[in-house]
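First, one chain by itself in structure tokens, the form predicted on its own.
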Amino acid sequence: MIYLNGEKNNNYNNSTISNMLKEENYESLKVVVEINEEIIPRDGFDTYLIKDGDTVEVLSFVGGG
């Protein structure tokens, strides 16, 4: 089990960040992903595997004015 944005989630153990973002309907170019309080570089989204016990936060940018 992982924590995704503060909630328990059993769907993404051993999944890549890219797969998780796609399944959660995030656009990878418009988010920052932090795992265990460490920002993951965008070029690692296709290879970084989310592991059991990870805390994943997806931060979206919202424009305003």
Second form
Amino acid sequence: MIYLNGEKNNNYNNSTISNMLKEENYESLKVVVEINEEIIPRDGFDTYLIKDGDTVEVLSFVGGG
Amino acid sequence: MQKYDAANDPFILGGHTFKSRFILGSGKYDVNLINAAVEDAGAEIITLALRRANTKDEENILDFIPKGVTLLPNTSGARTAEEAVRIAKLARALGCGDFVKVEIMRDSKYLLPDNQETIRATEMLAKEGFVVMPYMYPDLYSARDLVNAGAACIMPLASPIGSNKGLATKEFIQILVDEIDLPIIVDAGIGRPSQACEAMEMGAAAIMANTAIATAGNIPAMAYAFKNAIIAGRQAYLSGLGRVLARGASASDPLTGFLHD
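Having looked at the form predicted on its own, could you now put up the form predicted in complex with its partner chain?
Up next: the whole complex, starting with the chain shown before.
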């Protein structure tokens, strides 16, 4: 089980970040991914494996002042 | 006398040169209007916030911002310096450059910036190579600390965020303009073009506005009105304002008339 943007999720133990983004319908070029408060560089999306207990945040820009 | 030309009056911030002195916020309005608002504002810097991502079925704001515009992510949502640094680094990882507007609030009713945490965050971010633009409550001591912490400019609030109440802190912003050797960018609370103009007449280097435009009847048209007001205020400041009499009057017509001579 992982936390994906604050919600419990059982789908991505041992999944790459790229796979998780694809399955969740995120555009990898427009998001930044943080796992356990560490930023994962985009060139690591294909190799970094999400593991049980990880807290995954997928963030992007929105309007703001 | 030369006509005012923004090209001859560059606005230099963090080693970058801008022609426009209008920083446009992108919150609270439809992304479809952003392109027109940026163009009509003549804005070269636009602020953004970072949030948990929507899936790609939903619109992404980056698709609506004209190319060549400098993105200025803010750290809204941060309550501590550490949280602000975390947000800034995430924003930079999105590939938007090194600019960051530090915005740290612990108060959710008035949304007032926490100057002390803002100073700490500014120091941490400047050391990491960010161009740090701190949003702050206009206080001279805090502004001096922000200068020492490595800020690229100072962004004092005019009145509470989103209030459109104008230059409630005018006297204190003037002190910053007079005493601080960094660009003073008036941010938050500016509600009308006339208020933006007044801040520029006082010597502010630039204006940041969002809600005044987002809540206007015609968003791109209001952006255009702000653009013109900011140019007018800048030109007035550079011209040197006419003097104010302490009392009495001073005729602007020749008094040597003929009727009562």
